[in-house]
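Take a look at this single chain in structure tokens; it is the form predicted on its own.
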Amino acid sequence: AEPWPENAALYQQLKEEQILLSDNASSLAVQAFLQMCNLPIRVICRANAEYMSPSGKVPFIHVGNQVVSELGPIVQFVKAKGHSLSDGLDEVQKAEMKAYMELVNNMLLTAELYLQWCDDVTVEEITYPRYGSPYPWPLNRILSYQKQWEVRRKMKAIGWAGKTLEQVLEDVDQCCHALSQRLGTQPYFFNKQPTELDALVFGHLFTILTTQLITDELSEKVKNYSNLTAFCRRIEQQYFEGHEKD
């Protein structure tokens, strides 16, 4: 394995006042993945992280002279450096892992984006104030409107624009049910060792459980599955407690 530089950094938006649930979840998934690989990373919060990213998505990591954004490409990048969590899986397990990761991205991430940008109360009370917080008026509103337009266009394209909040929460429940069934009583999804699937699921579920929204409807869906909440606590204790927080 190639040596990992000491000054490796992960960039995301400002934690307290700006970052939204979906980006926070994606950032936490990458942090969990790197912790599981035992690769130290410094978390740097920047108001313009989204605009610094080569793909326009957060988080991104800056390692040596390379910049890589989002979990999938980061997993590949780290693998090329000789670090992998899923090498021990056979082809069938790898295919299954990918399918569950797709499920999380298609259901949970999309539900988070829907809630942030398509649920009117959440948009007005949480999303607009947070998303535009680093910027003066009217720029704060203009950037929020642009982002909302972009997300809503995506929702139309995938057939989510016409969904009600109830239907979206039902999708979240189905996704949690499938994850809960797959995890069962194991410590991780593929038994003894965590993979990038564990990092991704943790990032989203832990963030949903710990983010204050207008109502608790989203977090209640996760809390219905005691093995998933126990899974989140286990990963938090093992990989995050006692580690230096920025």
Given for the second form:
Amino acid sequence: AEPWPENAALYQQLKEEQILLSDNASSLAVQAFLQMCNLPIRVICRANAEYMSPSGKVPFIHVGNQVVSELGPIVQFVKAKGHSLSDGLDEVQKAEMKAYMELVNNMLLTAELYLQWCDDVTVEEITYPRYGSPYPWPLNRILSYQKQWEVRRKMKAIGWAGKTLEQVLEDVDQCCHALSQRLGTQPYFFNKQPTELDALVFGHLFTILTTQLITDELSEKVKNYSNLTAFCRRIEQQYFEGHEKD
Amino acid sequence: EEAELVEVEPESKQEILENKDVVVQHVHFDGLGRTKNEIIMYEIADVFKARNLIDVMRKSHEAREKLLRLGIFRQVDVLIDTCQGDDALPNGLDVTFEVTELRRLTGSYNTMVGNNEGSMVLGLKFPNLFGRAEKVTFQFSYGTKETSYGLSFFKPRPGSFEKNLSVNIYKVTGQFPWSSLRETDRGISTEFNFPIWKTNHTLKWEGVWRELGCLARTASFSVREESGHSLKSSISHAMVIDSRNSSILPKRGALLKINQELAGYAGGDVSFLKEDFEFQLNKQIFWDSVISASLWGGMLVPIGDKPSSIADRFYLGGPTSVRGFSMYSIGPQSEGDYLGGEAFWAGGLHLYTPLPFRPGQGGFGDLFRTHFFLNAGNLCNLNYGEGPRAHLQRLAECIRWSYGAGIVLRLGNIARLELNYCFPMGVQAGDRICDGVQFGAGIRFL
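Could you present the same protein in the form predicted together with the partner chain, rather than the form predicted on its own shown above?
Okay, now the whole complex, with that chain kicking things off.
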């Protein structure tokens, strides 16, 4: 396999004006994972990153001639190049890790999407202005409505359309509780070494803690669990201090 | 020379009119339904000015042609008769136009040939919607490279049909395998046509929501970087002078088309100035042969610091462009995907002769021509800081050219097919050639 090139790049939307909570979390998770693998990567911000991605989701990485998007496929891709964080785990632990990653994707990520696209106040005041900001009128409106329609359709398909914001926040709380229990007093989820699960959890929790929304309800749910906030601080200090940070 | 008009009517005497002075007293219309009178008045005004019989017949015929070109009548018949009635002068004439209006809704199904592509077109038309030759058309087209549908409203100016306004709303989806690019355009345009002396002008505003995407997973990263949405709002002007006797295989005459487009000053996020022109000259020489020369060129100047978009750039090469090269496969490219260029020129020199030994002369054989050609061209990007001298130098370096011979078939007055044997020359690294036999179909050839 080819060695990791120096000009490897990760693409996401514009950091200051455009990127939304869920995409920022996904991008940070991939960045954390690559840092943990000790693979250097440049972050490039493009307004059309979402449309450049082969799967339509950010982030994606451009390594040599390959373009790979989303954390799952990126973990596989990196493994094929000979780098892995979960090699030391046995089969039971690997299954557990997959289960917790599914939990984060199904609960936390979906809750973020719900808040961004289905909560009317957030949609009007944060999502619409940010999502359409690189585009002129009326394209900014058209693209925002189109994306909202898509997300709402997905919510309906997984049964979240009928939920209220309180129920969604409850789900977030339950998810954080489960993660907090599993983490306990260990530095990482699988004791001494970080795995892709740590990267994923860090990406989402850190973004939730540091993103300013209409209210603080979402970040409060995470702050209730002190070992989770300590976990985020620890990973930030170890892997992101001294680099370009959010 | 005496002209005779013999009218036989029941219960009346025969009148023989010679070529003497007449006066057109009345013009009648039979069969008008929703058509408003004003637009008819303009087209037939000249008939009243006729002073003798030959003139009346000629002016009536011209009026008939004018009425037909409005596109609102299925049939127009002209009857010229002597005037009857109390106020009839001895040399008075009545001219009657018997017209059949088109139905309120007509449907159509056609096949169309574009440049190396074919398509099926289904149309629904509402002719003469409000009585003044307005037309609303809905069209759906499904083709080898492109699918589109659109709604358009057309309104001519009463009295001068060549001055007209049309408003179109459309969606076009195109696939461009030479660039691994897929493009969907949703747009609205307003177009105003008017003649000035011998030239035809078009002034157009267009607003398009463009969506670009990769056609395949294997698209190059340069094309992937152009994926996404943009909004183009542009004003354009086109001028056409066409004195050719036909647009497909003309025997004489010249064509000059100049087109300019300015985008970005009325909204949108694409900003450029684009100029392109097309020139063609045809001359018939000995033995029924025609020599034809053509020159195309264009330039795209991005305004501001954003680079130009792949959807706005020019492309070169192919059976309808510089022959001997693959479709649009000349110039800047990345991993096999052709990105187009901001400036180009192309020229062609052709000799068309009848088929050797003239088989099928006077009939089928006349649709074919043998064809000897010399094509040349260049396509590149310009660094606009450099100045015109450097640009001319860049366009003059690494010229691609080709020569060859083949057979051309004329399809009515709509399209032409070519089968050529080509020798491409001046091939640069990255160009894709098609040396040997090349087939082309289309309406606009270099």
